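Here we start with a single chain on its own, the form predicted alone, put down as structure tokens.
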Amino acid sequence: MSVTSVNPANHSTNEYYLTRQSQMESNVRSYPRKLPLAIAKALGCWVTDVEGTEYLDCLAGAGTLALGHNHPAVVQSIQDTLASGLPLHTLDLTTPLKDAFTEALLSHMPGGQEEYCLQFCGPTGADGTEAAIKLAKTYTGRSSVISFSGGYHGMTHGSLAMTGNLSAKNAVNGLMPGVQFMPYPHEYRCPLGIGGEAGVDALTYYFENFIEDVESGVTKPAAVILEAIQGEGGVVTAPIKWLKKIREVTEKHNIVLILDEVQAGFARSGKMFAFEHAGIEPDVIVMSKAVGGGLPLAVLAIKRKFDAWQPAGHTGTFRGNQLAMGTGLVVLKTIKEQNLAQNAQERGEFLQAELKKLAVEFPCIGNVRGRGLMIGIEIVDERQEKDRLGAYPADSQLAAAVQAACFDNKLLLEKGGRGGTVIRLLCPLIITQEECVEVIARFKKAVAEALVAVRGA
């Protein structure tokens, strides 16, 4: 079918949308095929399709979202800026705006502006990821990189290569090299096969002996990449003795240590970073999604000693994006003024409690984990044999079946960590009780009609 043969009385319809994008679009395109609707207008966690249903929105942007679909702010902040007579492409010159929104930024950085400056990016996150690691480089003067198991850097060259998913690795050759992969602590599924805290002490004591050691076969790193919260990987949370370690020894070996707070940063956590929650100050923070406030912006907080660039050391045509510095100012000031991270964390435990509750009426929900607004469900088989840590096998089929019963049921959410067999839920930070208590019984109700689809029963 060409794309002009779609009947246009159809264009009231999802399919017909659908259609034309599979017509007109590459191969790549992935939510599309998960969830499929055309969106015709959105408002805070509400979507609405062109055939006038509406959704209650738990991905929101994979995270991007943090004050929902078209806030009157951030909504204003963009006419604001349209009508001030501002550029909207700026390269690296400075403006008011851009001068606000630098300022209200690194005020949220541990020590400040005395501590840290920015660097903007091109807009994407895995931009971020790329230059935070060749400003590693930069300053060591070393070419390797340690990043771990689980996590998710991008899918540039650079960051793909730092990515621990293997799907889109296997189809491209001579990323970039002297990537060292570490097990990263796992609560449900330690990759040691201890387990607790025993399983978290020995991971601590290996990173640091593997630094240490000097028979361990790999030279000092440039860096230490990691996220405090694992989001793609399946919402792994890191141990708080674990982080610490962790940044104890890339200072003492003078390494340096990046924290990705890409999807977990700006307040979903429960804290303004994930990173936060363990009392650490990392050399270089990697910031996308949510610090634009919706609209693309990438930046880099670097602790000054790092700043070893060079003029034009590291550019992109897109880092002056105004509309978007505009809009992640009013997301800092809602942030605060609304006091945002609290309703995360409130937010947040209500979630993990009800879904904890139906853990104990479902046994396929094997695990439920994360902080604040940043949730994970693993979906498992438990009519198989558990491992010798007490878990069962994760059932990517059912899994998979959830998410689409969801969606019939008009919740949108998306799947992740190992095998996609993680639900996960990135609400908008001003989701509101009642919401949450319209998750849960949503989900309940696709729970239950996934397992009768897939099992029978």
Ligand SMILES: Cc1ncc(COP(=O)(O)O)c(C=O)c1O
Given for the second form:
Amino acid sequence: MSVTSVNPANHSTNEYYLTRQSQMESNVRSYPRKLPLAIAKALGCWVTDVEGTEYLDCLAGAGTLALGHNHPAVVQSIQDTLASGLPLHTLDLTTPLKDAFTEALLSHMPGGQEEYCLQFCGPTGADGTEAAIKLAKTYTGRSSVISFSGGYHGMTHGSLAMTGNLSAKNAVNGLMPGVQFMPYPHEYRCPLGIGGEAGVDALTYYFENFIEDVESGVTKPAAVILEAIQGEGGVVTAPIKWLKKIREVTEKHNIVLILDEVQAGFARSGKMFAFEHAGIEPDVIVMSKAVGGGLPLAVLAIKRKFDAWQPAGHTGTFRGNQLAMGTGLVVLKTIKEQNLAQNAQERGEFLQAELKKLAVEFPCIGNVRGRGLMIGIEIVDERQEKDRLGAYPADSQLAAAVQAACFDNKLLLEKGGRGGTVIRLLCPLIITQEECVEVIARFKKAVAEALVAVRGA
Ligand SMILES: Cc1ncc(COP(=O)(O)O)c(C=O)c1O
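Same protein, different condition: the form predicted alone was shown, now please give the form predicted together with this ligand.
Below is the whole assembly, all chains and molecules, this chain first.
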């Protein structure tokens, strides 16, 4: 296929770039199918396309852009690092900038430097989860892993094996063996069909019993890996008592507990890390996305006792991105100085309260959930019968139409969850109250339009 020739007259349209993208890039493209724009520039919570149209961005690089787009302090840091003459990357060799970043990041771990050390990985979340699992296997000498339905840990052979969603898995044979899935509590769609506190209690009991049952059929795993708030899985928050029990049981049986904070970390949930809501201390914490301030970086925090690596036991060329360490340092400072955890908490509470009001007006909004600025809105078909827990069946078609109508109303957001039925808000942590009001106004209009488009009413 020949690529559309460059005609300067066309350069100002989204269609021009999208057509060329579809001709030049693989079928694997995902976001452009749902958010069909070509971006010209971006600032804060706002993105401008090549036609000059402005969008309110509640996707924010899938939660990567904690400080929004092109935050002045982030841009300044990039300029300062370039001007300093540092190499752009240094493998895992150290620099004064890396030293400062490492110290600052460690200060956010429970117990700080005394308790944890850092490992810089290849720069993706998937490489971080891969490294964490390899470390757990190295430390314990065991081979299996427990992961949870609805979890998302990346797209490589190992991380995909630990991911719940079947659509990407079904296409690829021979993923990492030895992953045992267990049910993750879900307030709205309890996997045991029990619901409420009783559902959480049953799942909490089940986990402990499963690990301790000598007839479970599953040998003791090297690790348990989980997100304290499942993001891609549809914004599902782990109950505190369940998380505490998982910590207690894994500690008792010397199973490495890995918390994947790639998406929920860095103040998004209203605390620096989502596991902090349960007051637990993981053995390994996986960080990516916001840890590099918008530039590629992944880091593990490892409880010192579990640092079983031999030198070069897990390597990777791009472990020393100096620009990302500089911008990561700025993110840490800004989160602290501007108390962005509190902003995430307060703006999140406002958004959830407004969305719950909308759910009264639009019963197709079946459930609003999440913590801080990690919010999920489950779209249902309220014309059908409720299930045994009182929830209507999810409505994928309407959810897709809501996302499309949001795009038409210049609001960028993503879907997730089973069947893509959960609309997800991952706003930058710097979002203002006025911008939140705007998000709600645009979302409300979009839901009304999507209902007309799909149901004619
Ligand atoms: C919780 C979680 N873990 C791991 C990953 C994988 O990160 P990456 O896409 O950088 O490989 C993601 C990505 O969305 C994620 O949300």
